[in-house]
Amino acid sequence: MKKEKKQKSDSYLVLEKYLLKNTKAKIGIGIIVFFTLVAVFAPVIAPYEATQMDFVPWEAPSSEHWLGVNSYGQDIFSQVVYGTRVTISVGILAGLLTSFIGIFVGLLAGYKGGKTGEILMRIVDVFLVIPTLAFMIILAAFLPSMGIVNLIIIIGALNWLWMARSIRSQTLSEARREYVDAAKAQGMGTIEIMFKEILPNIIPVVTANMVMVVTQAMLTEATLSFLGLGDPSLISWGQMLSVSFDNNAILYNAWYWMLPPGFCIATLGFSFMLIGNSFLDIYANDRGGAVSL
């Protein structure tokens, strides 16, 4: 039993052992820290208010307006800075909701197995057949208003399916290990074994999935906002792309309006992907084999 407990402790230490030595992780964390600081200090960084309309429309980038002015006379650089707050907030909160559902369903289906596991996985299979984005659009159309809370709930509640399958596959492997049998012999219950014994041993895989769903949540928010289904009162990168498209920014050759929010979305998403892949590398090094989500 002492040996099993040592293995469990080592699994907690694997992140500290490998994470800061992984180049992909360091780059990804650096990008995320940068955007987080931008979001926190947005009022200090942005030279103007995001909704301030006191400037000449369609003005090209200059020393006063680093990314130019949009068709409404608003400073684009200020909107990009303030838009960081909404995009990151939706991504993280929706990602946490997705992770909670995915982890619970995946652990339960993998550990219990039998009819419980089959029923849960058949539910997952049914929802996987349904186009998630189309389903979100339908839900958004029926809601009286699409505030940020509704946006987070819709994205978070519909993006957990692949994560549940990934967690289940890893749980199936862990459930056969000796430390689980020892926990059962001690009289530990299902929930206790799932979260106190199995979950700590698959932390790298769980974390890799979490950063993936956060990325997916941010991209989904940008997509819904681009389609005009987001909260129009909030400035986000997706909403900026939607407004620029609606105002024919392409015809006006206003690349400075379209490219910055798109570049920010791609860069932040890429950073989360780097971290997700680094956690898989960590897990593979710890277990001595390749791992895939």
The other form holds:
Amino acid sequence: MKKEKKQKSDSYLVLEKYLLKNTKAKIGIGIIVFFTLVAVFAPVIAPYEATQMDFVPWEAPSSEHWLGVNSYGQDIFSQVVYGTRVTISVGILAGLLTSFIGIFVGLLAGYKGGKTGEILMRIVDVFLVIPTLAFMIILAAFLPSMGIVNLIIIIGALNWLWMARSIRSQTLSEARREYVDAAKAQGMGTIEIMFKEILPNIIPVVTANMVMVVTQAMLTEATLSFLGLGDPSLISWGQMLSVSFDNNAILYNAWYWMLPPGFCIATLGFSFMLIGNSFLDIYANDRGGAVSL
Amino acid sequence: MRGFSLKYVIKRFISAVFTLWIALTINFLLPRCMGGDPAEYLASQSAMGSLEYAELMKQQFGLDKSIFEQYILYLKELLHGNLGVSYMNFPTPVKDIILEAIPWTLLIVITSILISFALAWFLGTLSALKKGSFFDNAVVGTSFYIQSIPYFWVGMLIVMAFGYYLEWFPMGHAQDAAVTGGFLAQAGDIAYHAFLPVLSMVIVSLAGRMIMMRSNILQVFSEDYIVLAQAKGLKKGKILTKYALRNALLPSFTGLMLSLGQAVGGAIATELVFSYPGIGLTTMNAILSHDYPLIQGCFAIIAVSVVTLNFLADLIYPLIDPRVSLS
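Previous: the form predicted alone; requested now: the form predicted together with its partner chain:
Following is the full complex, with the preceding chain placed first.
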């Protein structure tokens, strides 16, 4: 009981340092909460159905269509609102998949060291050289179809290399600390030490990695969609940009079609980056030295 | 050459060859694992009326043989520079199409990397020197925002602003067929067309590099020998040029190597926006027309170029920093 109480106050201190007194993180979380609410209440916020094609094509923004109408006669504002859903879910799900692999490989390579660690890091280094986007493109090209699940798996499973590296280097320095020796003396197993002892101590670095990976995943989804390799039946911000470009939105001067989705991607991505970087700064200050991803 | 050991070169070379082998093996396995093995494409291709092509493919891939023999054949053909025959542009060899596209990609990728690094070093150093100032905060904040912008969107905005509204630059393509005349006129025309694609790639890649350079400088400034130099009463400018810059440049050189792959990825989307006839546009067109030999050829060539450039960078690195080959 007593131990539990102490831990609680410890975690409250961490919470206070990383969130309550961290303006950057608060701004970032504010933006994320805003977009999440938009995603959840999309049917309430959007004035029309995202796929409804009842309006005059290429109509500039008006009081009826806040962001105008696209070439198919669809309301752009409604599409931006509904697009939030796809972009956020792909970003977060792919980000989670990446994180699972990255955390596991990073912890294992850093803590186990020796042959296993060496081989794992060799693999990581080899794949780091191969251009990820080009790899994803040919994967997508050879897949029979590209649904949202494939999209999430491809993005998630190929983005973990940097994360594994970063977590490994943190784990390496953690593994030399006393509490790890203490855990070993108590007879804890490798996996138990990795996840119960080391992981909680590097949570700031892990979280920073996780949120940045989400940004990366959203950008990748946008790029794949733009290249025509996304799921054409989905309305995501990247897909909107892709359709606008293919339909010569530039020549029709349809800035109202190209600007909003891009700003949304950038702003949401920025909010995740803001959180991640502020966490890293605080963690680095604590440990006296720079921590880089 | 100081600090340039044979062992280091051999080690890097083996690692490069190994990486390449992995990439090419993936390239071989992918179409065969995805349910659509070449035999299946053949069926669909010949249904489209090109029996001649089907016959050529069959010879090319040795489809009657076992997968292992196919693999050996594939590697052997690759070593001879034979990448197969394009379906889209039948009967042009894939190699010819790629050889035509690759210089354009190299032109915009290398130009944009060099410009972006030069600017990143300059702005990053300035930002670090004025840490905490309005300039520094503005630079860092903007960089974070730009890092979250997709490459292709910047390209679209730039086409719209400078190509469509202002009409200062062409909206796409690499050359104007109407421009003839001397070498200078043509080179000028090529530079004129490359300007916007390069600009858009510089903008996006600059952000991350600048943040990295800034933190490198800050890190170096906190080290003992800089503190000693300050204690000796050396001027700030002298400390910067004599000690700090050199040591801060080194890690960013590693960044240069690792960013090559990323830059190639960025180039694919950028080329699509600008209809720039490089390897990215070729890949995308190949995907649109299901030209599988060409898709594989493009990936092979991208892998070969990135690995080669990486290897070259590995060789140059110890010349700049002798400590590398010692470790």
